[in-house]
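Next up is one chain by itself, shown in structure tokens, the form predicted on its own.
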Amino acid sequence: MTVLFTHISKLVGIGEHNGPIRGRALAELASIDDAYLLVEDGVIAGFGPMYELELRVPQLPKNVMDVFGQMVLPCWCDSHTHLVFAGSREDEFIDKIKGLSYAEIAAKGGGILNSAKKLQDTPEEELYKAALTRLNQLAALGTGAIEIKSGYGLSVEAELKMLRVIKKLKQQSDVKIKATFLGAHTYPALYKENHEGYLREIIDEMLPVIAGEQLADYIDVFCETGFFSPEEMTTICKAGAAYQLKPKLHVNQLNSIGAIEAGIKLQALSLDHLETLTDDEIQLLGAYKGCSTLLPTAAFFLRMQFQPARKLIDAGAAVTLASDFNPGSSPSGNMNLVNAISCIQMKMLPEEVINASTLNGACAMELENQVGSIKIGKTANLIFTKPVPSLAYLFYSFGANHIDKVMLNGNWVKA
């Protein structure tokens, strides 16, 4: 199908970068006022100002849509989620209201172990249907690419079940999906006093099957006090590297324990969370080639301090935004809310937020050649806004849905 969109009030996110946008350049967002955009067979085939339309597209296609007053942006690229899970955890939500900490809830059998028990008891098809429903809801909210982790299985059978669900989602959805193996999310109760035994299960039993069935693109470890140490993370990631699984790592959510230094040595594609940072670590992230992925809705939900986005940007980091969608600490995958909180609480500019949640998110999934910006040859994953007075209004007016429609692979998403 070929369709020409005309009189776009502002075409946002024109692709000029081959890698992540870093530091103060994050505030530079190329756009065209009163623009046209041509989509052919699910791919961006042309765009420019309306006054050049007759010169660039002398033969108009049959399908022409006048979208006067609407802005068009690349879809959000959410590079850190736990979208496959069984059941909600609102009981823990009440515990948090009563003052229990994340660590205290985990210590009494809540948290990740709670989700693991539910997932182990849930049939694969039921998991798939629930995950597909969530994924479709996120697509209607503008997410066109997403990373999904395992990590709520914590056994060979259950981790593989999660990854097979993600593989099926890849096959069935227009959303571009990357899968991450997070067997090292926490230690299951059986291995609470036998860490080496669980490492061996991950390395000797899980990884060979995951590689054989091509179930994962990346490997992740929750490196945190009471979970996995930097040394354990290094052991797991080196084992994953033998199967060409690049690291995308949970670091510095609660404590600074050397995880950033270890992650940089491992050449991680992204280092994620980063709520707790020293000045020295901020400078390290400024020089780090990968993406520094911030998850503000997790900090919001857990009532933690927000990540120091401004300091990271000033240091030259490739700041990226993602939702951390999961049932325990960020039960929302709405990237519009992520972006609004990033402006309101982390003092990021609207232009910075859009770059961080589109092209930089794509880079954190190695999808930058396919999505994340408006560029000829990229997939037509597009957000069409309702008429709004400015880009800033999208995040200033955070309680309303400003999306009129969403296109993925040249197809309209059903609301």
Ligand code: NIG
Contents of the next structure:
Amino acid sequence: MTVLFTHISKLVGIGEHNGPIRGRALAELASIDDAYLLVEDGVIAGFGPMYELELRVPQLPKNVMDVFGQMVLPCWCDSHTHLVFAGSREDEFIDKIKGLSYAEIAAKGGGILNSAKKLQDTPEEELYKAALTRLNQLAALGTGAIEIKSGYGLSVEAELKMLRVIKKLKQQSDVKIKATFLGAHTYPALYKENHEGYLREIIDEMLPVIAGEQLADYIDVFCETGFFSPEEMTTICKAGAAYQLKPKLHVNQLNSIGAIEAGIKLQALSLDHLETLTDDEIQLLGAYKGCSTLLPTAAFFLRMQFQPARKLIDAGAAVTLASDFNPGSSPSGNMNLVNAISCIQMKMLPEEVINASTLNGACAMELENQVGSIKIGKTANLIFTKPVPSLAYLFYSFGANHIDKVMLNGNWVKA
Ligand code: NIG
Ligand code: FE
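Now show me the form predicted together with this ligand, since the one above was the form predicted on its own.
The next block holds the full complex; its first chain is the one shown before.
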């Protein structure tokens, strides 16, 4: 199918980038006012200013849509989520309101172990349906590519169940999906005093099956005090590397324990969370080729200090934004909210936010050749806004839905 969109008020995120956008360049966002865009068979086939249309597209296709007043952006690329989960945890939300800390809730048997218990007891089909519903909701909010982690299974059987759900989502959805194995999310109760035993289970029992069934693209570890140490993370990632699984890592959420240095040595594709950073670590991230992925809705929900986005940008880092969608620390996967909070609380410019949520998100999933910008040959994953006065308005006027419609792979997403 061929469709030509005309009179786009602003066509945003035109990109010829190799690799993530870093430092000051994040504030540069190419766009065309009063533009046309041609989509053929689900792929971007042409675009330019309206005054060039006659010259560039002399033979108009049958299907022409005048979208006067609407902006068009590349879809959001959400490179860090835990979208597959069973049940919600609003009881912990209330505990937090009453003053309990994240660590205290975990000690009460809440937290990740709470979600793991629920997930272990939920059949695969039920998990799949709930995850697909969430995924469709996010697609209508503009998410066109997403990374989804396991990590609420914590047993061989349940981790494989989660990863099989993600594989099925990949096969069924127009959203592009990457799967990450996060067996090392926390130590299951059985292995609380026997870390070596759980590492062996991950390395000897989970990884070979995951590789055999091609259930994961990446490997992740929650490197944190009381969870996995940098040494344990290194052991797990080296085992993953034997199966070509590159690391995308949870680091420096609560404490600075050497995870950044270890993650850089492991050549992680992305280092994620980063609420707690020393000045030296900011400099390391500034010089590191991989993505520095900030998850501001997790900081918001847990009432923590926000990630130091400005310092990271000044240091030259490839700042990337993602939702961390999960039932414990970010029960929202709405990238529009992530973007607004990033402008409001982390003082990122709207242009920086869009680059960080599109092209850089795509890089953090190695999808930059397919999505993340308006470029001929890339998949037609497009956000059409309602009429808005400016780009900045999208994030300034937060909490309202400024999206009129979303196209994925050339198909309209049902709202
Ligand atoms: O990314 N920090 C570790 N994992 C999740 C939260 C997990 C949970 O509380 O369920 C996160 O924030
Ligand atoms: Fe996370």
